[in-house]
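Only one chain is included here, represented as structure tokens and corresponding to the form predicted on its own.
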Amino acid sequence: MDRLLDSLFPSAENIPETWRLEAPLEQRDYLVNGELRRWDGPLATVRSPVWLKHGDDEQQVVLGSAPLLDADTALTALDAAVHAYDKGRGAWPNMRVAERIQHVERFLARMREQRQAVVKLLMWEIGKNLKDSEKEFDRTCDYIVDTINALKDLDRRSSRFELEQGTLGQIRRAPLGVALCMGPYNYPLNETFTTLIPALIMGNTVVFKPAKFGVLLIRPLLEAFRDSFPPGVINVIYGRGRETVSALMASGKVDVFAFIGTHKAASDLKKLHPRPHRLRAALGLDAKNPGIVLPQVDLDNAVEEAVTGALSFNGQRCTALKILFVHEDVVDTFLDKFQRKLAALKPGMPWEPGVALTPLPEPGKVDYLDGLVADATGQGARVINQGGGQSRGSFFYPAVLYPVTAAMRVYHEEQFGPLVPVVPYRDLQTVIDYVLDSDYGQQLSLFGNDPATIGSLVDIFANQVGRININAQCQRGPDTYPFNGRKNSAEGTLSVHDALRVFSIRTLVATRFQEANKDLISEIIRNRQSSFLTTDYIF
């Protein structure tokens, strides 16, 4: 391990020449009211979870630096999201489904031209590798495809016109106002925009900050923002959110808040909004997702399973499995086979083929995991995996801890990193308190095949968390299916059909069926008098 982590950093020149870095990157661009603005005041630097070598010495790179905008210059952004929404009388909200989609195509395609320099930063910024950053990148664009077919599908069941007990009307879905999209650290593209893509085309305009960690890779985006749609109708901004999004919370001038992060961050900004009211909130939160492997189960499935699911991204996702619990009559053969899985992951720097263990992007991220390990070892657990635990600069080789208890932070608290708590247990009764006793209600896992327990614990769970797994880690994907949490996991649904609606409200017109009202009706749509009332067909 120790000629591993001495091996681990690359010399600036041992770089593959396509990802190496150019000069660091000052930005002061950001966006307002259609126009690319310059920031003059304090930039924030920007540091990668990649260290080099110097010499005998080993150096953090700085990426470069981004804008640390102040309250009042954020709220010129919001302002101009107020002035394009303009109460529901805006152009974009009142502009047909048919040309909103029109610009978010425009945008898709300015986007697909910056892959590779997107692709790059998320390398850099967030020590994803390769492959995986690639197939955020992609994951993206095809949501954004799959979004603008979903809301063809829907504005089609809504161009035509129903009548019941008298009453001809029509139910179309219309715009909640100004939204605040914020997207998380791990996923900085394909998440934040999971919310931004469907609250943009549903007629909503938009206050997007970008994650803390991956700031940088949205710069490539900039342009095309700006071409791609009316002023104000998109605005990025930066900074301190304590700063920024506070006081643009404390406006009231918001109504929907599109986070993802910590519960507590989010019930803290919340509460400033002066209309809680009216305010909508689709929220993606923490969670501690348990594995639970039966007795009566495939080791081999279960084994490949959880080593993904535990260790993608480094464990840095909210759906990754978070504590293992294994049964005692399998729990050593388990842990061998665990064992020789991991061992058997690559770890390198982003670029490298075939690493799967990276760098971590959050300051204090290391330490933070020593002092869970320290907690739990302190309480008769142990790091049972070759190295487990042992570090260099950014880079934390996971650690396997066992057996765990109760009594230990990590039993409790979200860990989201390169550690994996194992609980053995011989009372299913334990695992089953688990989850009803906790804070969080993501997913879970089951690992098993006999079909009376599993169905037993498919009841048990089904009113605990939003998804569960069998025999297989728990994911956000396929996209087209919900993705949501209970408790303190989430607040609202989002897939590329449930994102449409949290976006948006169904709004009725009307009329008594009577000739006179039919006629009006027929000349408002017939002459094309109303963006809403409409029996147009997208193909």
Contents of the next structure:
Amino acid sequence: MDRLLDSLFPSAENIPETWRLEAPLEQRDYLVNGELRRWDGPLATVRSPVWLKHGDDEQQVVLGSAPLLDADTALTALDAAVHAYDKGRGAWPNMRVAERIQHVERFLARMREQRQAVVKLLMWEIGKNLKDSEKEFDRTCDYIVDTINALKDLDRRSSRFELEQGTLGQIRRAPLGVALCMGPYNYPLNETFTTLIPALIMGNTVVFKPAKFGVLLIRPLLEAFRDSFPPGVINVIYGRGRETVSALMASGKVDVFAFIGTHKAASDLKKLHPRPHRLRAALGLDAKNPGIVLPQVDLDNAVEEAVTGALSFNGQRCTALKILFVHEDVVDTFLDKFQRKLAALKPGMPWEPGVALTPLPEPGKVDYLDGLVADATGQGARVINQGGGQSRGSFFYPAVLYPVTAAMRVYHEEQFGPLVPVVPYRDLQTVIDYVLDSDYGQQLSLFGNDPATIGSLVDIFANQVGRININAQCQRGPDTYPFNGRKNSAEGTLSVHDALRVFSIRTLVATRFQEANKDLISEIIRNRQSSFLTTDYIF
Ligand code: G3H
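Output the structure of the form predicted together with glyceraldehyde-3-phosphate (G3H); the preceding block shows the form predicted on its own.
Let's see the whole complex now, leading with the same chain.
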């Protein structure tokens, strides 16, 4: 392991030319009201999880810097969004759906041109490997295409009139107002865009603040945002959340709060809003998804899924398997197979072919994980895999902790990193109680092949979590499926289809089914005197 850690971080000349860094990026631009404005105030240093060798020394790479806007400047972005929405009278919220779609398509075409630049920054800023960084970019583009198609479907269905009990009506979805969109650092592009794009396309105006890491990678998209949408429709700000976002929420001018992060941060921010009943929230929050391995099971499959479920992107996924309950009858074989699979995961730099384990972007994360390991081993658990828990700089080699008990912190805390706590059990009731008593309720995985047991567990857990995965790891995709959670894990449901509903409200225009009213409505439609009342069919 020492040898592996010694050779983990490269020197600059060992990095493939395509992925080498040029000069540090000093970003001072932010986007307000259709203009890239220059910030001359303080900047935040942007550091990479990657360290580089300089002779015998290893140093963390500085990637550049990003603006630390103050509250007043952040409020100018909010005012631009408020102005563009103009209490629902703005050009964007009133635009015909087909035209809004054209703007989003224009943006998508420009975004695709930036694939290489964004993928490179995903690797350098958050340490995501090349394959997953490319996947994040492509999945985001697919999500935009799917969103456009879902909106066309929705609009086609709304283009017809309905007649109920003598009342003629047309029901369409209308925007809600100004949306504040904030994504997480583990999917700084994808998860942010899964709220940002639906918010925009439904006619809301947006203030977007990038995640705490994965900030510079938004820079290549700023011109595309600026050129694809009318002024004020999308505004991009940077800075500390407590300085900027707190001011936006306290202003009371935010109508929709789309946030992916901790439930504590979400609660603190929501509380600042002076009119809570006027604030709609779409939240993706903490999770502690358990993987439950039953005694009658295909162990090879369970191990395969558990390893990727617990360790892809070093366990830094909200959907990661964060605790494994394994029946005593199979636990020894499970651990043996698990360790062998884990040992085959390649540590290295994000751009190296086949790399699975990479350095972590959060400062202090290695110390935090060390603390969880020390707490667990101090209370009787062992790190059972070779080299588990060893670290160098920002890199932490995954540790499998066994046997984990309820007395240990890692049993309860969301580690969001490469730690795999394994709890042996004999009585299934202890596992059921864990789920019932948990503060989280996002997903879980069941591994087993006895229909009676799986069937009854599905019924027990269906009222506890948003998704039950059978013989498969937890995950968000496919993006057309609902993604949500109970308890402290989420508010609202996101999917391509659901997100369009989250960022809009059904609005009805109704009249008595009488000759004069029929003539009136027909005239409006024939003369194209309304963008709401229309029977246009989008192809
Ligand atoms: O971090 C949470 C993500 O929504 C997980 O998405 O399951 O596709 O990795 P994923």
